[in-house]
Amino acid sequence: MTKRNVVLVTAATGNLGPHAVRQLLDAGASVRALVLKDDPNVGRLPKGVEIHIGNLGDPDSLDPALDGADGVFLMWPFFTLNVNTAPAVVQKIAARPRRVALVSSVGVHIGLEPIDNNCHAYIEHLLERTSVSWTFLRTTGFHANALGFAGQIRDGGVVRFPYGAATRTSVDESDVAAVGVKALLEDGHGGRKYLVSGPEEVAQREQVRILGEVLARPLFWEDVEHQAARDAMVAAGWPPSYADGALDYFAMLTKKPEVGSKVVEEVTGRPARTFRQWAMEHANAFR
């Protein structure tokens, strides 16, 4: 009898985590989900997953979840947790599982995010210094980022946000999960730095137009001036450096579209999913 792979998924109840959990289960893995105590989104996880209460901010809390694990689908919640404990977390991971798939960022891929920014590039740097077989999933924006428009769409149909002309190659969260699952369960992905994108270039205001077509109602875009947008983002809890980086990146994408790849198709054997496909599946969130 072949031993089942045991995989731990961190940040398991967000937009991406449940896809990773479900696909790992479907592939025959034994799956553990790291969740916070009293996590209100634990209901997003499918049946069959083993729940472990823990926190990347408390490295010792990971010990039970890592015991006997073969792989880790690693996502770090940068907006809610700094990276002070990252060296200890990576050390614990490297001492046990054979493989790690890290959800990273396009910003690292194109050289905009330095190691000393204490974000994705820093976690990559820590993993590169270990003997674990790592795979980096350097993603473009998620289709699910459009959920940030849902309140405005429900309340009146006018989306006010900066840089509507910013053209992205956003990717479906389920596709990111699929590439990560392959990296954790199959040979040949160790040491790879994958740029994981969607199949098309779509401006932010075009995403809103597509949502309008799916909802069968007119939706409109209004650009918000850069400084006003920054002030609102910081007031909403964004670290100032993150807000500046995001807005500067959006401004850059109004002049040149975001980079893209065919990694999803090359790794999974099927095309990456379009924004319209995602919008049709999530239409109720905007009604």
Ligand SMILES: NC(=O)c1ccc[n+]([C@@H]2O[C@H](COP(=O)([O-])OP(=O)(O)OC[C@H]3O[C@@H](n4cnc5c(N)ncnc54)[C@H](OP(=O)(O)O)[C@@H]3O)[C@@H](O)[C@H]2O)c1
Contents of the next structure:
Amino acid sequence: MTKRNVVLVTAATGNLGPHAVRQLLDAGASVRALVLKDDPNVGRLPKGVEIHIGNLGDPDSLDPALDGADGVFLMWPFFTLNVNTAPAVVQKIAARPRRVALVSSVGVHIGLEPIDNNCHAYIEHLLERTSVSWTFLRTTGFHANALGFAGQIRDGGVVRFPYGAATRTSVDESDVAAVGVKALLEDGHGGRKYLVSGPEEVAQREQVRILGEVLARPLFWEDVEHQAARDAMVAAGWPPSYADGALDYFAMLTKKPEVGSKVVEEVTGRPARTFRQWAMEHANAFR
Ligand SMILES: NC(=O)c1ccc[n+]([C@@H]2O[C@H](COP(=O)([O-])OP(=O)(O)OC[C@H]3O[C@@H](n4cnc5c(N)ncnc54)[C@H](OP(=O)(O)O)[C@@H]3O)[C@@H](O)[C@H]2O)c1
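What would you give as the form predicted together with this ligand, now that the form predicted on its own is on the page?
Full assembly next; the chain just shown is listed first.
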């Protein structure tokens, strides 16, 4: 009997994590989920996963979850946890030969996210200095980011947000998971820096129009000015440098659509999922 791959998924109860856990289980891996103590979202995880209580802010708490693991589906909760402990976490992961799939960002791919802004590029940099077999999933925005419109859609249908004309190649979080699962369970993905995107260019206000079609009611977009949007983001807890980076990027995307790729199709053998498909599956979140 061949040994089952043991894979640890961090940040497991967010938007992407449950997809990664399910797909790893479906592929026959033995799956561990790193979950914060008293995580209210643990119910999102499918049956069959082994829950390990741990905190990326406390590297020693990862020891039991890493013991005997062959791979790590690594996600760092950038908005809620600083990266002070990232070097120690990466060191622990690198202490034995393992595969790592890191969910990174298109911002690194196009050179907008420098190493010193303590975000995705920084963790890529830490992994590059180890001997683990890493694969970077440099993803565009998740389709799930549209959940940020849900409150305004439920409360009347006018979405007020900056840069409606910003055109992205947003990606289904389940497709990001699928590429990561291949990277962890199949040979040939080590050292690859994949740009993981959706299949099409869709402006933000067009996403809202599509949601309106799916919900069968008209929805409207109203641009919020740059400075007002920045103030609101910072008040909501965004680090100011991330807010500036995101808004400048969106401004740029009103002139030139976001760069995309065929990676999902090339790696998984099936087309990347569209925003409309995602919207139909998540319609209840907007009702
Ligand atoms: N959204 C995008 O457009 C985008 C684009 C590029 C890259 N990414 C990357 O994609 C990854 C996944 O995003 P997501 O939207 O799925 O994540 P998310 O929904 O923000 O979830 C974050 C997860 O991390 C957990 N967590 C929080 N603090 C933790 C800690 N100290 N130790 C361990 N776990 C902790 C949270 O647990 P609780 O539920 O208990 O809070 C939650 O399960 C992130 O690394 C993000 O940077 C996202």
